[in-house]
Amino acid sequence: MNVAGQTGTRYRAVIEYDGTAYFGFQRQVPEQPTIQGQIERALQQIAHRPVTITGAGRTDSGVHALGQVISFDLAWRHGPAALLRAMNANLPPDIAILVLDEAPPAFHPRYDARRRTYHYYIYNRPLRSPLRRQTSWHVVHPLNVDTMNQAAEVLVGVHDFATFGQPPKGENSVRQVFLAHWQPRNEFLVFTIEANAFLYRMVRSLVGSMKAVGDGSWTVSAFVAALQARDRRQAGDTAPPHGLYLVSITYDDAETR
């Protein structure tokens, strides 16, 4: 608990959301709905004053999350379980608080994160699926998952990913990838990637280029050459946002999922 005169206890929450109806996570102009805006609105209903939240990642418009992490400071006397219920009662059906607990006063969901994991879903069937159109990328032509995995293997390690994204701040485009692979899952091809951090649109850019490897437009060698070029112009098409999910974030004390 913070000392008297400060804003209260710092809380950490894990949230899940369907990003279809939102202009990304980060609050923007008032007329554009965002995940941050909705959560802050719910907290204002509870606290009767503005409450600002901080997120671990700024997902784009249409991107979903299973394990986004936020923090905020709030003077609340009824315990985390009651706060979780109150927040969910004031949130729309496409956003939910999964876990909520007290955090150290200095906790920062973005800067304290050690690893982040994303999934990307490709619906690889000849006919479109209306029920999957907002949650996966429909690719009509068959994709070769073996060659896509050969490309994914190249990503593991420390690399300069300037070809596949832009740094959120500064100019450092070097990131460490701990795992990257494709896996067939029923009618989907699912890409899993875990890294210490990501560039802006890095996952979607990688997926778009690996899809080109899978359909034969690119060779694995061409993919490697694009990575080594460190030139944004060498990337393939960027995959659409609605197939991307922020799955989990790992901290020194726990993994959120």
Given for the second form:
2 protein chains.
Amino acid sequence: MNVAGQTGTRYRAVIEYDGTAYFGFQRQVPEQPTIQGQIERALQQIAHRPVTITGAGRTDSGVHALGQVISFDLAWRHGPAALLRAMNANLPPDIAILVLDEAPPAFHPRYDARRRTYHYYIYNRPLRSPLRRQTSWHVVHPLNVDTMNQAAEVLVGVHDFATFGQPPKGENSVRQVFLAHWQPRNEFLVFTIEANAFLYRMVRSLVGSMKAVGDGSWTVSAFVAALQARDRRQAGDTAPPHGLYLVSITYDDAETR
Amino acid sequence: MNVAGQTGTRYRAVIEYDGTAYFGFQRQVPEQPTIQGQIERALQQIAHRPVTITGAGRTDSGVHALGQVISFDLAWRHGPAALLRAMNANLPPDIAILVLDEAPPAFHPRYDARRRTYHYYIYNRPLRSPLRRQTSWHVVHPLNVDTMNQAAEVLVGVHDFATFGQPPKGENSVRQVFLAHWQPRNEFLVFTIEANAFLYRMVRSLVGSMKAVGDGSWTVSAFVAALQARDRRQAGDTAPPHGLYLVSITYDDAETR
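Since we've got the form predicted alone here, give me the form predicted together with a further copy of the same chain too.
What follows is the whole complex; the chain from before opens it.
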């Protein structure tokens, strides 16, 4: 059956997921469950034919999202509200569609994104927490939030972040950071970073090096020198994925959360 | 080998757990994992003989704890700090010992408890949340926190709570509630209740009926009448277990959190 031309309307959806059980966002081999794979499976059950989705950010295995954005084309006659309900009814409990609306035919969730915001949660107590184990990084050593914020301040502006991640093929490693700071919240230290775009592994790499500043194994100057080196080998350890959340993405017409 | 007399010191421990994967606190048949079973397994690995623990509260399947209290007797020569580390090293990631100290030989976590505090989290938004699905009850209908607090106020004082739960064998169903209120916190409604003791299923039964008040299907007067009826059949639906947390227990010498 030739289904060319039946692509229908372009939709934009905001999704939340618990990344614990998944091999990241991007579809891979069928045996490895992914966010993309689950959403495409749900859409296929609704549309009775394969539907491919595009995501704004390719979150790693174990990374969570409160405001990931996807797009897809679908011929659907019952309105966006019914489509949202149908998708949620066909998705597993750890993935949910929060918002769904029609988008312009040329809308692209990655290329059209203006700003993305991530959070990283460090649980900074001597003993591990069973209830926070899948949603934060447990750091035993007390961290100095002041020096970590001195390091975070340096990130704001336009910089070549080659030390802290790899660009997609054909892109350079210059990014503009609008906001970067650490905030204590109960037993957590919460890092917020907003940028026009991010390199692959950039937030986790930054967090790992700022954690080294916070525990005293790096000075703020060492952190600045690492940034200026533009050399991936100068980065500290990469923070684990389960403390990271893709929080929101801003487009010209909307912010997703 | 006769191990009588080798009971050693009585220890008191405060524990946190994610109840998602367990058939409640209390040890049951071996095929059903329980919190008690996991802690006793860890102690057996440390002591090389069976150790039985006693818990302050028998939390149901799926209920969480931030400050459950247990006691056990053990001959151990390396001090409480080393015992805490050894236990945590032998426990799975969803159970942790937070505090451990020596207790008087007659200490009993349930009989000696003066006050217990529970929290119940309702996630009150139209759409389900993947990241909160195991730690809160998703209620779609917008709830009226004012009428729910009118119902909660009625609970404070000494009452016969027979409508809202069953007492342990040989006990009556009169309990003293010191504090009971609902508080909005972001997208959650958080119920806090502190009492000298609770009947079996009491918090979940109260929450289920107060939720009926909040969604308008019960009046506050109907809630009061149900309380006064002292009749289990007059209770509303029981709220699900995964929104419930045993937060802390107060003893004459200490509060556990």
